[in-house]
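In the form predicted alone, a lone chain appears below as structure tokens.
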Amino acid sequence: MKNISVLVTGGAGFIGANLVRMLLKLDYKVTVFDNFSTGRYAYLEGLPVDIVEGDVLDRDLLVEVIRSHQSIIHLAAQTGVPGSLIDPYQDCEANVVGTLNVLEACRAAKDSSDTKMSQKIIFASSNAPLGRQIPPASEDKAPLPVSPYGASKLAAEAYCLAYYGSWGLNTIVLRFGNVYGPFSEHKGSVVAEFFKAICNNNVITMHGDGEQTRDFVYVADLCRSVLLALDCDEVGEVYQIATGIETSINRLVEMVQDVSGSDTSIYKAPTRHGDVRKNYSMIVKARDMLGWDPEVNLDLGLRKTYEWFVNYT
């Protein structure tokens, strides 16, 4: 049992809602920091957490809140390629300036004599910084982002590593694969969109020819990687968190139709700008240094996710 105070930015969102529950089961003291622009109070209903409604662009509020916590899990972000194409400035502010504000607040807390800040800062990134690199994604490949989202996540990663190098902050960067699972009803990610379409008897919209590939990781597996990172001594590092398995969107459609028992029709929309063609990860480093391995295969994960959507919507 940990009895450690943890602040989760973006804790009312998809990953946050799952992670907060796992932290509470391990007896962490949890504070959720969220502006509720996309996150939902309903996801936290009945949970013994403190909630601070605020934005990561509010530097003064971050300094005040972070100083009373031992570790920070920074999930708050503009979370997708489409949003970054619509408004690159907002994407940069949320992902780069917001992360810089968190790091500066952590640095101020670390230097203060009356602070609890002593543990880890876990930053949630993605494979988007690697962009044009030929998969599998790995930590040693040079980033070549193809979207503003990828660029903003890359910049935020760099700041996390720089604050470790310059001021000794215990930062860890986790590059998440395509995450899916419960509490994703508000998301525009592909698994969530497919299940929402099925539950609402709508057409499934698939962008492109469906031969593009992704590495789908179940949210509970991903949250375990965050918990392991909180206990890991190998700081100032980047870790790929995925499954190492490449799945085409065409195959994903077949699987969601199978688990739902639906023959929902499919509309093929144009390919979206900024999307990579193929994407999957090597997870050797996470296995070796975090002791992490995914446990839930895609079929089981989709069944769990569909069950949640049926009960929630």
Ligand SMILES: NC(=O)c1ccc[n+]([C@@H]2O[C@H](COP(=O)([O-])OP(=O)(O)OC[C@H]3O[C@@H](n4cnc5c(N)ncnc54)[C@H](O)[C@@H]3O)[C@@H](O)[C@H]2O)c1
Contents of the next structure:
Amino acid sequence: MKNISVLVTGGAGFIGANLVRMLLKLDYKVTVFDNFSTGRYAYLEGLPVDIVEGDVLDRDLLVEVIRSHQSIIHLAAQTGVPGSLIDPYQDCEANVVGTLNVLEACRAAKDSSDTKMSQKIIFASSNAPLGRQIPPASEDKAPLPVSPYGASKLAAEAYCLAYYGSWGLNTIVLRFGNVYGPFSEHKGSVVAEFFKAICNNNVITMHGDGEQTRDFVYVADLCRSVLLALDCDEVGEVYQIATGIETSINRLVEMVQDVSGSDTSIYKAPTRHGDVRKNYSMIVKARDMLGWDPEVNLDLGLRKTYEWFVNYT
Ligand SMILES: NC(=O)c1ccc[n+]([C@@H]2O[C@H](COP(=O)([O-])OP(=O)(O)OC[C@H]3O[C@@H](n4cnc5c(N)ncnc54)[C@H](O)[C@@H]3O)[C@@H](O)[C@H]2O)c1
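Any chance you could show the form predicted in complex with the ligand after that form predicted alone?
The next block holds the full complex; its first chain is the one shown before.
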């Protein structure tokens, strides 16, 4: 019986909806903090969670809510490169100032006498901070972001590490690969877009020549890494969370067509600014320090995801 209170910012989103279910199975007491800008109430329907509708830019509310929780999983963010190109200020506010607000509220909770904050602060980062580094992405490479999103995630990572260094907050940064799985109907990520196109009998839109590569990690595997991080004593650290396997978008199209039995046609759109050409990660550190390994291969993960899309749409 865990009986530990965990606050999940962004818990109504894609990763949040999956993670909250896994936390509940392990008997964590879960509160979701979300402004529902992209997340959905429907994803949390019927779950025994407390929901606080709020924005990570609301400092007072964060201080009030965080003080009654032992661990924080900070997922809330402006979550992609395209949004950051459209409005870099909004991206910076949500991702940098929002994270700083979470950390400050955790510091206040740690300092106050009625605090329960003693456990972990897990920050959801990405490979975007590494940017134009030659793959594989790894924790020891110098970040060279190519998008405002990469810059804002990098700044937020830096604050997490600084709050460990300056005030001993138990922060852990997890850099997620390309996550896919159930509860992603609202997402513009490549797997979600392909399955939505197939379910709606639309053409699949592919950006660039399709030879760009990504490291696709199934959401349940990814959430297991977060659960392990909650129990990990190696804090003030950055971990790459992916599979170590590089898959081209052309190969992904073949796989989603095979999984869905569809021969939907492909529309090739121009390459998007800020997208990196090749991307996959080394996951040795997560294996060694978190004891984490991905278990669901891409074929199985795509089948589970397609099944969810068919039932949801
Ligand atoms: N999905 C991926 O492939 C991926 C890859 C790398 C990193 N990440 C990171 O993981 C986290 C979760 O991503 P996701 O894919 O679940 O995205 P998502 O958009 O589904 O979830 C984000 C959630 O945060 C909420 N939110 C956004 N801004 C907020 C704010 N200012 N205050 C309060 N709530 C706010 C949204 O309503 C949503 O519920 C993000 O930090 C994202 O950058 C995701």
